[in-house]
Amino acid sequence: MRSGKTDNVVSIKPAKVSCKDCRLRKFCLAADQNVEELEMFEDVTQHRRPLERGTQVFRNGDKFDTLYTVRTGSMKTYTLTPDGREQINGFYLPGDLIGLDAMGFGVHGSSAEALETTNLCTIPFNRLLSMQSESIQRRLLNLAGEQIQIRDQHITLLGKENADQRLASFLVQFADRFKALGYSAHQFNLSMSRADIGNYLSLAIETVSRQFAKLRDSDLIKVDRRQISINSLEKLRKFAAPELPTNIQNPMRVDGSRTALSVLT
């Protein structure tokens, strides 16, 4: 059983960031806004003041009524099996909208917790439909279709018979993610832990940390507790699978425009 857990959602008053400004606008959904839209956008936005690991955002069965934009850190959303065990659905970094999954029911299919200190902007979901922007409604449409095409492309990650390739997997696509945030791909923090990690790849929390004993061993990586060095990311891209896409979980161009969804579920 979990514990430890914070049960409620945590009431957070909102504090005024420019979205003109922030690096992140690419990713959101301010990324195709002309300046009026964007004002709007600005005055619907809420910035929360900063999350603290653990802290719940919503829970599964939650009324829907936000999106959420990553602004920092990071998170995961899981769902809990009768029995209490977590199954996690995804993992989310800067610049990735959570619950975009619970538009069409109403309701949270799944709980969402922050994996290290995290800011989100809430985005109300009645006021961001009040602004009858067809680039808003575009872009949410766009985003519904990639969900169900990255919910498939993990589907494919998992039936993957190598735990040794899953890992491998694993590392090339958050490699990826990073840099096309700007930041490093060769060397970065996994903000998730081995046990985390290994009930995403639906493997033993013992097989994960063979697996990356064994890529270390390959000279593929080299590991410091979270923190990962990729010696070679092209070795390691081919390791993983030859065919596997490069853009698997967070599919995105060079220049940092997406071409695909960035929620991992």
Contents of the next structure:
Protein chains: 2
Amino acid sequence: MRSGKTDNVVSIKPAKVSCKDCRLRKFCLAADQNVEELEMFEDVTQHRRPLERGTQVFRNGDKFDTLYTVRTGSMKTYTLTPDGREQINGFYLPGDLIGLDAMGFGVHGSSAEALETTNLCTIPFNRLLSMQSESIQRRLLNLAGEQIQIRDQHITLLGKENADQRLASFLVQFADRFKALGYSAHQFNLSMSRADIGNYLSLAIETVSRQFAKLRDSDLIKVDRRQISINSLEKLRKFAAPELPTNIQNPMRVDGSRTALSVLT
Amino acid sequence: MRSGKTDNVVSIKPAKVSCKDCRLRKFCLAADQNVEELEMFEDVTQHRRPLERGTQVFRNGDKFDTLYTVRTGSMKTYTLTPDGREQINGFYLPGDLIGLDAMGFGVHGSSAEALETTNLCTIPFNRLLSMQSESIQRRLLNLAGEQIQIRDQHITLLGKENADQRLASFLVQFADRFKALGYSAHQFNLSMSRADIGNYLSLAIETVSRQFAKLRDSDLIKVDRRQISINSLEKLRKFAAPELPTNIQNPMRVDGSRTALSVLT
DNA sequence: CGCCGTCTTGACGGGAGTCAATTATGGTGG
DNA sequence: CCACCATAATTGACTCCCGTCAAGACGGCG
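With the form predicted on its own already on screen, would you show the form predicted together with the DNA?
Now the complete complex, all chains and molecules, led by this one.
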């Protein structure tokens, strides 16, 4: 499946869309590439036949050699506890890159599974590096940094928010992500089950259900199974993350630790 | 974070130790460098005067331009909740690299603070990249991947473990890290307060205290304030992460999701 | 010696987990 | 087309782990 230039020929099978026409490009590894680099990148990248729901792309312990970008559909990644329960660490939407965590030890520390019919771009890691592209290198670091920050936020959610706030935060997160993708932030449906939501938020599914009911009864959202309609995103945001009552806007430190730095931004 | 023996040389001032003689090199960015690269790297890197306990190196929202490696001492990083409470995301020991999360958006999403008198190496990020060193690039990706996996594990801890297991896991983690650094895994003292431990593990300090007592009463550890002595690391490990009762050793999936992969462990 | 911050220990209550029953839904085959 | 079933989701009742409140112990240091 090659193409020197954008052809008028419509291919029957995996319908390879050129990276330079892909509306997700600004999210993916190829975001900042110039034309020639993009061709190299496109040469490295491959499409895959669609994954059905429940299909795993890699599993905890697998040797790492490939990164994946979600083209359509959605995925979850999860780690396993010693007693075999799964802990979902993240959900991945179109444009998101999966597998970066395995760059550490060369072995996947998590598993990745499709939540619905999903198309991926596959990107062999060593071939990617051998491109020696500065912009790719930079982008890889960007995306890895993002993943760390996203996880830090999730740790904060698990560590500090109660059940109400967790579900609200979850919905706000998806609203924002859908909006960034050009979809409606107020109307979307979730591809994951209540069990997955609960697992991700560390709540029992009954609790998830109850919190959905609570948000519905407060007229913040409408819920029909996995179809979500947000009445006021801003109210929901407030609900998810209540701020300090009034006074201090730039929190100078709530505790008493010193802050003596000679840093000039 | 001290233990065992010190070096014979007592240095007066910043006493710049050459990277090539640094016993922490294998942990840091310069791990895989050849001689000439190492010189370039050393040229980029700088030492800093020691930080006192409580001093912040960067804060949430600061512009990102520098990475830091812990040389001696220890640090914590934390994010802030909207209402100003801090959530500790990680503790950093000698050899650990701090600041990678900020590669994502060019702005720090967390703050970093010294837990005790601490010496850092500072590494200007852009100068580092301009070295165009393949081994440095690779190492950056490695370390970023590690950070992601570490956070995934912490998410799993917060999501799935109860109070007993959390503290035990915490101690095991530090035992392993000290051992990797060449210190005793069975005897060490913690540089952080009960409050910091509780914050990190998402437990009230009273609960931390109670769990310490429980581990002590079970003869798994001895505790004297921040001085920890582990009687049986393996028992503690078992306690931290109980496995499946018997039967299934390679968990085929506890839930009912499909697993259509041609994987052989 | 006395103050203060850190830590420990006890008593109590609440938020969310667990158990259980009911309803809704979507897929499948007669 | 509908009956049937398995899965998913909701709702209620009860329980328990851990957070909160409160008091006291232990050092460290001026």
